[in-house]
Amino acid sequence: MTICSPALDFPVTRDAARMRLTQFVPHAGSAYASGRNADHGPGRHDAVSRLSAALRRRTLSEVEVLRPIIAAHGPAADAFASEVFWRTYFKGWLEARPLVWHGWLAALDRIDARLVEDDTLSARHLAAIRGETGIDCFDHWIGELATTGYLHNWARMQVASIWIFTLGLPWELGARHFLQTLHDADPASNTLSWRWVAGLHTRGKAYLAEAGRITRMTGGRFSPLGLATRPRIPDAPDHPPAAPPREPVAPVFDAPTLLWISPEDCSLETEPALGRLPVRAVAVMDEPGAIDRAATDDALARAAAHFGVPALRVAGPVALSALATDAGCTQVVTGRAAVGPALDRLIAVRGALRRDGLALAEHVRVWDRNAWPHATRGFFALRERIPDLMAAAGLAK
């Protein structure tokens, strides 16, 4: 297996992100419509952007990411925004549908306590990580996302399927491998991607992988046997209905603020709104992996030469309190924290904050607020709107 560097096929710094961006701009029009679902293997992803992990950390925006491919393919490009939609869309919909979250970390509790009184299941999930079930194409994909930390879209979406239908294993334990082992991970995406494969986001609408398909979009590098034919869709409840996104506290633009980048918004200094904060430091957090502390120290230092202020890291929630305190900050402002991790850190800042008596405050972007309210129900009812999302966003084609 050729071995990738995630740092220059799969970049996350800005300067590499935009360099790929510029690799990727003359095939993001019909060469990428008719070639995007090809497999290549690993090192031979060029007929997808590869920027995934760049724009789930927004060290690129989507704005900056189509803007030049709109530039040059004109309607062309639409197979990729409509992919750069379906990233907003599911950011969206789960952000209407926490509870979608909470449901599936429960479900995990469930099920690992089962891991642990029956042999069998434990052994089958075993086998499926290491990637020792007999499935070529599938043992393969499991080796290459463990070697490279990413895995072609349409490659994760036959892992997905074989996962479920034909290895019989709780997707809930698929999504978990993928959240914890994917460079681009994102909750979102991640959790309801395999829902959807599973045939629970449109319920009853499952993704059935087939060998003959596998075998013609991987070049004939796999020949996979005894593969489900027909989807046993799992049992679950019904998703919630819809609700207003929770609604984060606005930056008052003449309070002295601390500046926090993490993984979720990794380009901060590039939106005007906060042109207009009087920025005294700029910090982020330890990250417990080295692909977000790569991207938040290349953020870091940006944002502090940007707004001309100290660029400093913190262990935790109560040192960020204490440095905002001691550079004369009454709030600290962040990128929008998501549904799922994010969202969870953010409640522990907030908390650390308030005992010192700072605010916590949250820029959302008009990408997220136009574009959700038209994520809570199927993609298609999204897709409609793309034209006049898109001009809202100067992108007129």
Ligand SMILES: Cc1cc2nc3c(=O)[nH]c(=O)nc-3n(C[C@H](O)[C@H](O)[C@H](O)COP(=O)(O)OP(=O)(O)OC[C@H]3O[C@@H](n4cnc5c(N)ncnc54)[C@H](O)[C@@H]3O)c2cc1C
Given for the second form:
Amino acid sequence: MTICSPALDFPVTRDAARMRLTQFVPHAGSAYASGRNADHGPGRHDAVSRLSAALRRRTLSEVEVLRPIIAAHGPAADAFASEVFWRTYFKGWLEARPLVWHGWLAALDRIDARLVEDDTLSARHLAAIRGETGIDCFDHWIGELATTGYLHNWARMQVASIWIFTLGLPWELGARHFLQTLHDADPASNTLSWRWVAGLHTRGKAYLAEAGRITRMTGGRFSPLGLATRPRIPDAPDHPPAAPPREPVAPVFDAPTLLWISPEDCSLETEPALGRLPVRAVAVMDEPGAIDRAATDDALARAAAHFGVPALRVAGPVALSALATDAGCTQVVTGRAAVGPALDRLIAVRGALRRDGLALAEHVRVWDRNAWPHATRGFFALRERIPDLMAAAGLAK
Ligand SMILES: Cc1cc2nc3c(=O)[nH]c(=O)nc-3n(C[C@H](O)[C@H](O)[C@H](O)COP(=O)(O)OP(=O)(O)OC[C@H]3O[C@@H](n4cnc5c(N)ncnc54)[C@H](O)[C@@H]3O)c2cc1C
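Let's compare: the form predicted on its own is above, so bring in the form predicted in complex with this ligand.
Every chain and every other molecule in the complex is listed next, the one we just looked at coming first.
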């Protein structure tokens, strides 16, 4: 089965993602390194992988994506690998500082209250999310995001910068707009990238969009006028200190198990560590988003075929718990939930399972376990460890 996202370009099922990976492998070496920052416009993003929706949900894992690319390009795959590690870095960084996520949510509450009272701010915000600012590139990219659910990384940087420094809008609102619209929406990569552009991640170092560079990098498609010439970095408290990431309950390997597939990990059946679990059923819960639904349905079918057990869909935590009990399971196992809505939901599921005397365990990928301890400071501290981390994952050049 090969279903892609509505734009047919950003795969969310495993078959479609593998096809996209195969197409992309020849372009992932020096061509990626030199061409990855040019935005050629919708339908012409061939210089980048467009695998983010699949990587976000681990429909394909980092190792599965990197293996053929490193085999084809050797050291010339470094630029691509480094981008994949940016994702790992942001995930690990937010796991070490969940307060940054909660601070963002609290700020949104305050800003929403201001939006109700301040008509001017509310009108400027509406113009931004409708792409009606009069800034040609910004309005185009907001439209592209709405139509396709995707934006090129470099375009994301320009949009975020113009949002914050030219339009003078709170970065928190922009981050929410992206999180609600991107097919690859990820609490860590998104929140921390917005903070990075705003000058809050690497303190005092903001990203300023420049008109001339935008014209050059888009092949002359845009000539934005009136862009800010100086970044005004928003006020924000210092980062909280890094704490060790949450250590979830590990699966018990002889306990009858219901495998719950969530958008956090859509290829659990490929994990050798889970192969010896006595899985009696595989289930997904109703997902509010179409992309999450498509990805988890695809993963459900694969996992059920792999373990040779029934595949079931349930409405929510209480039904999941009832299903596990009916199937004679004593534990539910799922992919590790990251800080954000996934963890909130996991907590609700754990409550429902506890009431029925069932345990909830999470599978932590070795990739995360190895990399996250190095993701607590700047990216460059993690970058130094990339050769070791790749070797540990069997990704020798
Ligand atoms: C303001 C802003 C918001 C962002 N929000 C998200 C988000 O919600 N979800 C998300 O997955 N990425 C986010 N990114 C990072 C990046 O833009 C996307 O991962 C990338 O554009 C996805 O396209 P691709 O798969 O073609 O990338 P490629 O260039 O082919 O890169 C391969 C993979 O590496 C990872 N990656 C690449 N660049 C980055 C980066 N700068 N930071 C983190 N990971 C990266 C992605 O998993 C990507 O699929 C954001 C960047 C910015 C500037």
